[in-house]
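Let's start with one chain on its own, the form predicted on its own, as structure tokens.
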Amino acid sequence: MEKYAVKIEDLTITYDDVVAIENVNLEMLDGEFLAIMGPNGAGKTTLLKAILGLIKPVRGKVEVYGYNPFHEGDKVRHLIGYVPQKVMLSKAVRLTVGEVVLMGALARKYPPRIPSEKDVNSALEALKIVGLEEFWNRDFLELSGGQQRRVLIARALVSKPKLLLLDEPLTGVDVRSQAEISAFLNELNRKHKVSILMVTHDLNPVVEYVDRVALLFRKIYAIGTPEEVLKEDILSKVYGSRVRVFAYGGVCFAIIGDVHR
């Protein structure tokens, strides 16, 4: 019997009577690398917050490994590592890389939140996974954008989640960093058996690694392998006419113009 990491049925969420997502149905298998693709305003972050149990739907059902995030939030949060698109860290309070990663462990503790030796070892292990174990004492704000993203992924990994949720992890970093992070996510999924659900407006940097992609703009327009979804007639339903798709080395890539919907 197939085991689902995430199962969503007929999910509808509104903000002040404005529909953010409508009648979304989505099944993600345990161990899968799934990308949710769509333009700004498509409802991608809203979908992640529903999976986390942070936004209650008007109707519909969400399950994470069989648990309801709205009624069994503690169980769900122990299964998920979450990397938001934006992390607000004050420049007035300088934190080391180690302190940022330890936040992932301390967030699950009751006050006073004092890191144990086990927490420190888990944080070091998470940094090793992302290839930054030598950065423990470095100032987080002095790192490059790509290095900061890897540190934030390590923070999400410190609790050893079964499912990693990533909100636009490749936005705002250079092309080389995008390639490094994408390759790292593939290794995390294949070698460390972490299920990954990533939302993005640009699939190209990670297209060769994902198992399936879901095209979202308030509702799911298509879901399947990248080869099945990355077609001009399908993408144009969401992105309009400024879409071109080409194949290189057996992999499909999409060129999409700026879209504001």
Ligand SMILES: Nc1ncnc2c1ncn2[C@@H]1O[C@H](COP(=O)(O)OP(=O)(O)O)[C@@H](O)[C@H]1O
Given for the second form:
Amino acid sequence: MEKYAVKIEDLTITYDDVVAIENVNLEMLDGEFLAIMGPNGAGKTTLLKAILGLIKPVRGKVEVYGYNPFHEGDKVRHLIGYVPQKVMLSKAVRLTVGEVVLMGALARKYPPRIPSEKDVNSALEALKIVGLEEFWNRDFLELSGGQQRRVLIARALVSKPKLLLLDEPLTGVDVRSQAEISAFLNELNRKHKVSILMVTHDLNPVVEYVDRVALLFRKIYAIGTPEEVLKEDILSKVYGSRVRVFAYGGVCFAIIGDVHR
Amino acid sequence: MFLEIMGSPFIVNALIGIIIASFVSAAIGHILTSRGITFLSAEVAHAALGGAAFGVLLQTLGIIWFEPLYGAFLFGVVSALITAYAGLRGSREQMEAAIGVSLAMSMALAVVFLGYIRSEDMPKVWGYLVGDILLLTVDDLLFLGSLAILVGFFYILFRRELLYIAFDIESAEALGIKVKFYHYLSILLAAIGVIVTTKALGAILVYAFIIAPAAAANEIAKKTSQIPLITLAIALFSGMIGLTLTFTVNIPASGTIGILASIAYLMAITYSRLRRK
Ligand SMILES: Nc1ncnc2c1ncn2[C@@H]1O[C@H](COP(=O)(O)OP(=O)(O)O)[C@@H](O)[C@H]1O
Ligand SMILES: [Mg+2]
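Go ahead and give the structure of the form predicted in complex with the ligand, now that the form predicted on its own is out.
Next comes the full complex, this chain leading.
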């Protein structure tokens, strides 16, 4: 049994001349709920793509349950469920909720990828987990932002991943759905033992659920429990001076005035 | 009189040509509309026109075996692949620009080649511009039919992948779909389909025959899976009626077919507006 879900050593990734992330070291335990926090352009999405093996590192090493995602992509993608940040949904492709969730199961098959009864059942089961089992035949594009996000989480869950990567799953979602999705991720982590790596520029909705949080801005500035990281002197290194931290009911919250540095 | 005309070999060939082009339209119209690159059809059609002119030119220069259709195929495919390359990492806007530039380039090449063609050879090229559905030979049909079967086969085999990359290319990639391969494949299939249709109906009308039925089907269909069949029905309907009208009122077949396909699209949007009210 691998101890680490993700192990990153001295990782550097550049796009042409832009250094997106630099000398990143990160060890995420199997079963952990880890948040990666940082302003826009910090390299959060880039880090997730490196974990998925979609980007080749300039330097350094990434391992997912002991596999190299860039060279053993198929193995790694079987272990990971991924919820992308922006879904560039083409209005020209109208898929039902069921069809979207089924993608998660059919991507593992060979063309023509005909859904079996088992595929349909696991897709239904995944939809049930996110509480949308009645939406099977609905047009995906007609759902609200929060519902769409939940469908995409269901798609990531169909293949029963050990590790769930979520890229800003709470952005563009109303406050109530934020709380629902957060609580649901917590349950997934505690009850179903799914390791969760969640990228966010706003930690508050999940701050009481995460085990650890890493502060990323090109490099990792801090990593630890929310109490350890959510300190004004630490956050201000990344967010500038307009950061305030409040403790409420034993939980820390950060209020960030200006996300652009 | 009517039966006599309908029984003659060139009508039978024309009918078969329409059926082939309709199946092609059903497959690739869906690909192009769902990826939002409908103008690729016009680009490839005009590249095929330039290629046909090139073929005629080579023949007049003594290279007899080089049929204009080969030139059409070669130019159409190459131009599509260049566009596919330009659009690989880029946005839809970059792809759109690449399509526009290739279209302009193809037309320029066509004009250059046409300038060198003897006037008695002009009709051979003319067919690629406005279509020569009534002049299709059995050899043409065999060639076009095989290409159409190829396109249909790959479309049916890979239709999910093609939809997935159209829906969201990044998550398709994260799911382990080989997006690069399917990106090129989809554009290659579309190009071959467009070349088939260009030979039958002419470059000017390819857009009407490939895009209008699929766009109409998009409006009418309740589910994505219904779109290809509805497209096929509209294309066949416009093609058959258009061909029949050609003999009763004596106007060029591709003209009536193009008008009918466009009317079908107008009716479809009207229908879908009314339904939504
Ligand atoms: N495909 C790309 N090409 C060039 N630069 C990119 C690309 N993707 C991201 N970048 C740059 O890399 C940096 C990190 O981006 P990203 O990982 O998307 O940050 P985040 O997700 O934290 O907002 C930014 O400066 C961004 O402009
Ligand atoms: Mg991002």
